[in-house]
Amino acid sequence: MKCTAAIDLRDVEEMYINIDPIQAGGRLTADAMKAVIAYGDGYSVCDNCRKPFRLDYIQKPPIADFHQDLAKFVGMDEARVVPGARRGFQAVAGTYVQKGDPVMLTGLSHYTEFIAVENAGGVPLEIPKNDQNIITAEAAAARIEEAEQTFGRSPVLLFIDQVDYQYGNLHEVKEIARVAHSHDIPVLVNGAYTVGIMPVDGKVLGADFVVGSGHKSMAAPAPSGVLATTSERAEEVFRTTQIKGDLTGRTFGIKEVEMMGCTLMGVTLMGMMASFPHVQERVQHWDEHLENSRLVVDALRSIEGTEIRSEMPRRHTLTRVDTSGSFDKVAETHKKRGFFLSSALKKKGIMGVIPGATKVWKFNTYGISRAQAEYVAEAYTEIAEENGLSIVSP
């Protein structure tokens, strides 16, 4: 089956388990899929769009009321749907960086936020991790430290991933946030992989802004997420047009500037919309989520030569992974060379690990059922057993 001649339907959420890093919290639900089919047209949702014209402001579907909840969800004041989380870093970048400001980040920071540095024209300034691949506060003091030295002045932005990318870890959110306060700096919480997967309270962590991603964590098309800012900084990020034609006179209302007017629309909003439920309820089962990845994560460990290279136990259900002394030993010798790996796992029913990677490779659990992940951890403890490797006690 096809959906046009050049196109085939894709069918992995519905033949495979899928642990894909990157897709795990972002499968739609069924009610998204719905949502998707009805408004798939472009403007679908401003059949109603009266004064003032602006997407957050449509009653009918619910999209004002959807905005409230949103910020209610993340315990912050007010919230903006965004064209993914990247477009929430630009929007805060833009409104507090200038040409030639110092700006923190870290040493594990996603590369679109280092790109909306740039953009903005700030200088990018990396908190180092630690031994645990872990970024603290005491390095972030340092690192603060050391940019008013160089630059006369506090940083004007910080970035912290609540979860990084690179190794699923949790870092000191809180009390880098504390830090950050006591030099004015304000601070953005990159929740792409925890909004929408495990409970998230923006004041909670001490977060000026809040900004999650709705294709990775929140079981949204893309691409979407979500910004959210307490209401003493909605002001700023938030701000409204204040440009005149100097012919026409024309003035453009309550358009927000970094928003540049109305952002996340049409099909990509609704399905969003329509997981939330569905989200606000998930969030509740996060321990349940966080077991089922233990249990593939003893298994791996428990094979011969790989080591887990996340911090340990797993608080996240993203996962790196070093199997350079396991399957890339088989991968060596066997006739598929490094594609063995996966080639077993997609026969099990496994997709979602990097085709080829058998040396350090990330895989998330997040969403199977338990039945599902002891499948995925046997099925792992297998494909070594069968390329003569050792399983042992983790």
Contents of the next structure:
2 protein chains.
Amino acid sequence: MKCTAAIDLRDVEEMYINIDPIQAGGRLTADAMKAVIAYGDGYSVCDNCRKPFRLDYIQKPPIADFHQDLAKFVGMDEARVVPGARRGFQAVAGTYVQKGDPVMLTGLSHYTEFIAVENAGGVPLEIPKNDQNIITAEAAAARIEEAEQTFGRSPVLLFIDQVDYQYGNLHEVKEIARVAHSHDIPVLVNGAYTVGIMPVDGKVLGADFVVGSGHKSMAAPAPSGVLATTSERAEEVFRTTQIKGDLTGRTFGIKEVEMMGCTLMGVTLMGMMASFPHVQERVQHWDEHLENSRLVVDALRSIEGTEIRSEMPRRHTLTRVDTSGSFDKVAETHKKRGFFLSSALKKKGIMGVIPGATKVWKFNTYGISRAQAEYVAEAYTEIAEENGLSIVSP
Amino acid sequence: MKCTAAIDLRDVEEMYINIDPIQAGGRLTADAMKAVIAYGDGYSVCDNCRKPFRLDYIQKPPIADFHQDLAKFVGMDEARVVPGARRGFQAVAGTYVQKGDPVMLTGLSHYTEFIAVENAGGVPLEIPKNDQNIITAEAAAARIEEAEQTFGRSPVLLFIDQVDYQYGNLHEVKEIARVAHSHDIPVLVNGAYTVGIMPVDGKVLGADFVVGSGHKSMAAPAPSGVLATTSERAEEVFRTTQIKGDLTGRTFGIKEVEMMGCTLMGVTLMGMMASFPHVQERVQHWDEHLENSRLVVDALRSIEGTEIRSEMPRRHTLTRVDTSGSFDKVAETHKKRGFFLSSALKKKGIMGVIPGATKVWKFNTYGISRAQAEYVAEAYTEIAEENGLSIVSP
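Please show me the structure of the same protein in the form predicted together with another copy of the chain, now that we have looked at it in the form predicted on its own.
All chains and molecules follow, beginning with the one already shown.
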């Protein structure tokens, strides 16, 4: 019985301001919490599954409608829910990448994109970031041309993170898509840090695929996500099963190969659906979240020796900061060593920064209120002053 | 805002006795429900993720311990959680099946096994069921030898459902595994209807892989499941990433390729963990569940013209019944047509049989109490009598 005994009920979101880099956009809404309670049981959405027996055809709860709304939400024609953005990458790589095929990634691609390519047997080619940690169309064009020289053919797929996980920077997605299309390369836009957080229009970006994460940015339980595409590409990535039992002659209806049939049959999907109206609304308020984030960034910049490694001004709430010249100096002589910072923050009710990190670290203020942002900003400068660091105008 | 407005809170498990064929084993325990509420937020299990940054290494909550317990629970050496049994099939097929490879399935294999084979490009070869709808070792041996003749080499993988989804029959798994191993074919035992419901010992069965379903049989939210294996096969199916950024030189630690890194980062895993001690306990009471099931089966058999299509005596709570000669006769003239049966059951507080089905249908009494089983048994004979069918001794 030890497992149950050992599970502490989690209260991070209730008791603290959480600025964890990956958790900010995945906090449930109250409606999602209600849905989670009502749909916790295993196959809870299957009560009214009728022919043709596929998740995205279920009318009650309104899963079919949700799929259409979801596609529209990211400016694409069709959408499916998947168990995490990574499973969207896997589906697309599984469709387009054969062993030995060159695939474009970037110097800031998330590891799950690399693993999707590895799983399909592709050869990864990174588009380098520039001095400002931005992936540019110019760099993409150069790298694609180099790939064509080396392989004697075009790469079969290009992954671009709309906002990357390291710096929270926005990249030249639209321009890169244009370059890729001029080489007939389909483009997957990784919106794990954007879909559900800020407005995303895949058609405007020129995406063939938009992938989003439910548990990272759509206020949904894990694992959940979305893979959206164009009508044209839907026929490829959402192709239905063709396999047949060689003795029985059995076939398997309209189940989709890359989806492995149905995907999210219960709590994850219902949480995502219940949050969706709120998510549609909140992306319209992105500027406010950005403003709150800038308050904290400015406070950090005001601490002597601290540098923001992300692009400035900030265009996303995920930020990379280098405190080697400030908090890390304190850590050298502090009796708690590097843990003094997370410890001091925790005392002030702030969580989400890796304990012990005082050199380069990330935080994400998405979803906190103006008052909370002011509080966090003040907390950082207070901790700095308490430890003998100077506050300067940034 | 239409999605939220349209989500009715589900009360099937609270208001009815649910004998749905796929939902019976996935009802949450009370502890799972508590865990679901506490861990609903997106990446809720990642608060204390530290190096080496992989889900199954997390100590708090005790995910690492749970993985070890889970492997032991099914008599294997190593286990990982996956987003549904199907994703376990996909991982194994992805590891062993290359394009054009022969793969053994059976005439009763679940569609997700076929899709896993299709996704990997394998050629499916079915082992036929016998007259009693059982997959035998004899049939397996014959079909494997035939495959070797045709392909000039052994099949690369064999799937066998310990209990199949159509009849709920138990098959000759142990004997089939012995045959397969004599041809050097690794064996995947699909325990979607067994792991979490009845005792399963993969080592005794001779399994190389045991796959279970959290939302089908482990009282866990969807999508969840387990892929367990031997130490030897773990190195293959749980191989870690080798891919490298060609410009940055980035590598990606000990993330596992077929798992796509981490799998269940929140509510699904925590629900599975919270139910686990109860699941460990309940498999010891399999006989009681079987007895309850036999009560209902006997009642159905007592209705003139009704035949049980599953093996008899029943060795599983999932049963296929043919009422073409009884309830379907009633449907011919009943004003509600085929819907009379589900409607009459619903009035008596019983759900889970597809509305309109009066010919061949399935039900699963797993998890209901003795009193509930008696009630369901009586409900069937009452409905029969009310509609002019005779009750005979089976």
